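Below you'll find only one chain, the form predicted on its own, shown as structure tokens.
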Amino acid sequence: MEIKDCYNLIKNKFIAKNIDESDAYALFDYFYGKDFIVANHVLNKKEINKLLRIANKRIKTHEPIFSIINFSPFYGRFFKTNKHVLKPRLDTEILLNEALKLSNNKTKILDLCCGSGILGITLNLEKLCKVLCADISNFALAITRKNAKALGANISAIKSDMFKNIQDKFDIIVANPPYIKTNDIESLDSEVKNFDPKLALDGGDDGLKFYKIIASEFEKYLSKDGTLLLEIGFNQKNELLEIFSEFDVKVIKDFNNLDRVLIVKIKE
């Protein structure tokens, strides 16, 4: 079977079950690259069966495609992920792009709550920044280190409960902390609440627990003229402007015109 025919077969299976056809594209992109649709490639029986097993599991269990293959795309690369780390979202590229604008090969960056390391690793690969990734989860740090090795990134990774084990100052601090209210987690889409770790979702009773910690401590770890970049929930802008009221703050919107990134600088 030609690859395009297998793709169309799985795409149509997904559409028939009200699963977005982008899942089919993602599956083939991972195994065969973005140009698979025009590739003159004939799949053997083993390849076809593997793809169909993944597709059928997606249909039967509702498990997200990236949870099944344990790899997720971010900024043109595939990062290893598993049940212990949040799967990358496209919106996080908004945060990354803001950090890239401020970075060069001399920039020192802290990726706080790093998860699978997508931000810190990408910044190192794109700009050769000096990056320290930090997370409270040993599982997340193991994934970060595996991703760095697989992708050829030169970063460091340490275990730290927020800033507890951080001792240096950085030109940029990036963080995508948990920001879902505890009581809202059960109402999330099943593909999120059942397959993303609660540790990476739960932002406390008001969803703002980790932003409050960051606001109270980040100055000690930010270089002069440095910048703090935070991903935020689309409905948290006003509360976060209050939490960071003593600083200069700018809000950036995402691809859907929703508030998504907080840019914070210390007032002179």
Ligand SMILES: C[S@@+](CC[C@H](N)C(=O)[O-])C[C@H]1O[C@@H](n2cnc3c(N)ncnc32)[C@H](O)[C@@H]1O
Contents of the next structure:
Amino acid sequence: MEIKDCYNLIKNKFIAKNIDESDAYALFDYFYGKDFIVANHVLNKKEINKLLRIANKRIKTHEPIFSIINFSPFYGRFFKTNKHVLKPRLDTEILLNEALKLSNNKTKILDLCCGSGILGITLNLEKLCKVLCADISNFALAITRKNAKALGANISAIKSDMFKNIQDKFDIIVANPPYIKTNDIESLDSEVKNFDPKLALDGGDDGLKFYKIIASEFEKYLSKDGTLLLEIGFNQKNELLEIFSEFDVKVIKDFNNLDRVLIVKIKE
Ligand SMILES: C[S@@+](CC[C@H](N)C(=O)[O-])C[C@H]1O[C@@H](n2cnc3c(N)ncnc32)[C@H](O)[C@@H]1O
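Alongside the form predicted on its own that was just displayed, please also present the structure of the form predicted together with the named molecule.
Every chain and every other molecule in the complex is listed next, the one we just looked at coming first.
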């Protein structure tokens, strides 16, 4: 069977079950690259069976496609992910793009709450930034190190409860901390609730626990003229402007025109 025919077969199976067709695209992108649709590749029986097995699992169990293949795309690369780390979200590329604009090969970056390491690793690969990734989870750190090795990034990764084990100063601090209210987690879509770790989601009673820690401590870890970049929940802007009221703050919107990133500078 030609690759595009198999793709159309799986895409149509997904559409019939109300699963977004982008899942079919992601599946073929992962195994055969972005140009799969124009590739002259004829799939053998083994390949077709493997693809169909994954597609059927997606349909039967509602497990997200990236949980099934254990890899997730971010900024054009596939990162290893598993049940212990958040599956990267497209919106996080907004934060990445802002950090890329401010970075060069001398920039020292702290990727706090690094998860699978998508932000720090991408900044190192794209701009040769000097990156320290930090997370409280040993599982996340193991995945970050694996991703760095597999993708050829040169970063360091340490275990740290927020800033507790951080000693240096950085030109840029990026963080996508957990920001869902504890009581809201149960009502999240089951594909998030059941397949992303609670540790990566739970932002405490008001969802703001980690932002408050960051606001009270980040100055000690930022170089002069440095920048803090934070991903935020789409409805958290006003509370966060209050929490960061003593700093200069700019808010950036995401692809859906929702507030998504805070760019924070210390006032002169
Ligand atoms: C929303 S995920 C973000 C992961 C990744 N940066 C991304 O954007 O996909 C939040 C991460 O914060 C980590 N985390 C939770 N509590 C933490 C703490 N007290 N100190 C450091 N990291 C923490 C979780 O383990 C998780 O990897």
